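A single chain comes next, written as structure tokens; it is the form predicted alone.
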Amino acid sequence: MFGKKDHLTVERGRLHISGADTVALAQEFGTPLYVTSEERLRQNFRAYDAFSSADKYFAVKANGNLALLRILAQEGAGADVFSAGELYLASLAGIPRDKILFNGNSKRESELVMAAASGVRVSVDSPEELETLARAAQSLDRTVEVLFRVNPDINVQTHPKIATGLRTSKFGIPHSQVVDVYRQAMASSHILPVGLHCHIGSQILDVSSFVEAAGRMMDLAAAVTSADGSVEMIDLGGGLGIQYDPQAQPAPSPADLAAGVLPVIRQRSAQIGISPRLVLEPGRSIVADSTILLTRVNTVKDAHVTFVGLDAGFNVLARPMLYDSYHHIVACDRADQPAAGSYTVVGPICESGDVLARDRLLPPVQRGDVLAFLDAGAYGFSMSSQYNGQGRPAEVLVAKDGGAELIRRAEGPSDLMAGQMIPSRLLY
């Protein structure tokens, strides 16, 4: 039923998240609730082990709990992260900072002034922010390391909007202009180039993606090489997929990955008489199956479908609004009951399109019901957000032996004040 996750399991009907009974969590502390196998993250984690020799950078933006990081510092975990407060997470989590990379497209310059001040590795993305790091830096009395993010033109079979290493992208120096960016950086003084970066899109199912994208980082660690500069990391970046839909093909294994990797980048670097230590951003393969979302069943209504209405809508789960993304759904105390019907699920947002599935076959549901949303912990509560007044979700997270911990409570009215002010003329 639930292909590979054996951290789900049923129990006299009810879906079990790591001994854990769903039904029980919801009552205890309410709905929408999203709920993580420490477990499974941990399990998710090793299977990088087949890069025994690779620092694994988890990517953060895919869930940004702050127990969660911290769990992925205690196995070894690097941080790719993209803003100030994914910085400041990574710290906290107590990932060190030789192990973090600042990344993004369009960063601050008081993200580059942090990054340079905290002694964090600089992805840049353009030449422009490489003048404005050096800046920085050089204000500081600082030298910054940095790799270049690339933007290799490889097309992969992803969603348009998750393809992130097209010629079009936003993201990376266009490989063309890759050398003579690193030759502007030898000449910095307070600026290190120490390697080449890359990131070709995300839940990618193809490894023939990534060989393709780790032989045009190795043309250019080359090329590099070739104009005297120093290659001393490749970052492949993440992006490997999982398998969200039980009836479809498996997805790849990280060591699946490895097996049409790490041959490549050995040749290719044994030719070159480099020896660049590897990089690798996993974010989705690591933390999504470890996770479900539970919400509650509010209403059944026949109309020229059936809809079943949720108390968790796109601004609880955005994927499958942004993306047509499918996650699969369990009646949590019906689990093992075969289906009786087709329904369309939706959340309670004012807008047509908070859809979370369509024409679902699922067992008999009626209101009050617990349904779980399987995959749900990357891009799940990171994308949430507070539109109709909603407050987001809390976080539980269920220990080895089943016990569970809060690890983030709800949110309630007040907090949707926070930040917020009134004019003192406005009060009378």
Ligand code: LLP
Contents of the next structure:
Amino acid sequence: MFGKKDHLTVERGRLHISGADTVALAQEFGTPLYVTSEERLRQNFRAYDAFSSADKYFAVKANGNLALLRILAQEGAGADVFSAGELYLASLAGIPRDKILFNGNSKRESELVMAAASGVRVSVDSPEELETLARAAQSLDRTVEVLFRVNPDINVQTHPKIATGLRTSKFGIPHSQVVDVYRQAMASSHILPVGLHCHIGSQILDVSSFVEAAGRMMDLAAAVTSADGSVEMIDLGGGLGIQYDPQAQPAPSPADLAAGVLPVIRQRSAQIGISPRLVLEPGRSIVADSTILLTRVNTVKDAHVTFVGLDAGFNVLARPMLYDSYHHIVACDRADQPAAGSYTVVGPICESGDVLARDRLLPPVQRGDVLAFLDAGAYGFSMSSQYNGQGRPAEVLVAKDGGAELIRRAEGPSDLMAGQMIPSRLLY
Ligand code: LLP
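Could I have the structure of this protein in the form predicted in complex with this ligand, to go alongside the form predicted alone above?
Following is the full complex, with the preceding chain placed first.
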């Protein structure tokens, strides 16, 4: 019914996730509620076995829930972290340090010191950052292994806000400068350059863009090798898209990606005479479809269009507002009924842009109904906010047997006050 999502089923008209009834989950835990299928998460990670010996560093920015990170750690995942906070989460989840890459285009000096002290690899984004990291490593008397984030100058078909490998993008070192920076690193006593890194963007549905990026990276690997640099790792980043709209074309699978990319890496490595370890940094393709967002209908209003007002808006799921993203919506207790009307689905936030779906065909919707947004596991909770005095929602994990456990409590008013202080002079 929902394409290849076999963790989502409809029983007696009701949407279930891994056997758990979504209406009952909404009742028990309250809404809005992120609900993750543990089994689906594990399956998605295992789909990357198509890359055999490659290391899979989960992109923690997609979902930083500790229980989910712990599951991925059990599956053997490494981590792409983009801040000291994400490094902390990945470490707490038990992801080994030698499988963590510290990324970022504008790292604080304190983050570079922390990365050097903790022994993770760093993806260096500029020559200037290399110098700062070298000083940090020297002061700690540690040697830091680095990769260089390359700007590969590749055009991809995705939303412009998430295309990261364009020549004009803020990320990475222009590829014409990479050999020089590599040399600079080779001359530095506390830095060990071990490889090259790129990430061309996110929600990419065309494997040929990744193949092009792999070719570009191997060109650079050849140039670095000729300059006596040692290329032990090639990190192609993440970016594989998923099929959000059941009517759209199916997305390529990790196996399709492997079939495109691996021959390029293998052939070119053999030509150059190197045998680099391949690293990938998938986020969305691992976690997005493992998770649904349950929301409750607060109001239905016939106006210029029929508005369905939910208890979740862009404070909970920012993607539609930011990128005009499509998330499929299911009426949880009428999941087998045909569409009866067209609705514009909005949140409770005080902005007219707080629209989660326009003119969506759904079965009849009433106050009190539970609606599910599918594919909400990537950049869902992780991009949520407390805007408009709304606490962030709870998260629940559903095990293989359908049992549901709370993995993050919902925030309440005291969370809105957390960290705030009223100067005593204002009290009297
Ligand atoms: N590696 C690096 C260096 C990245 O910057 C990213 C994502 C990834 C890996 C993971 O990419 P994925 O496999 O998830 O596509 N908030 C946006 C997506 C932003 C992606 C940022 N970087 C969205 O909701 O679509």
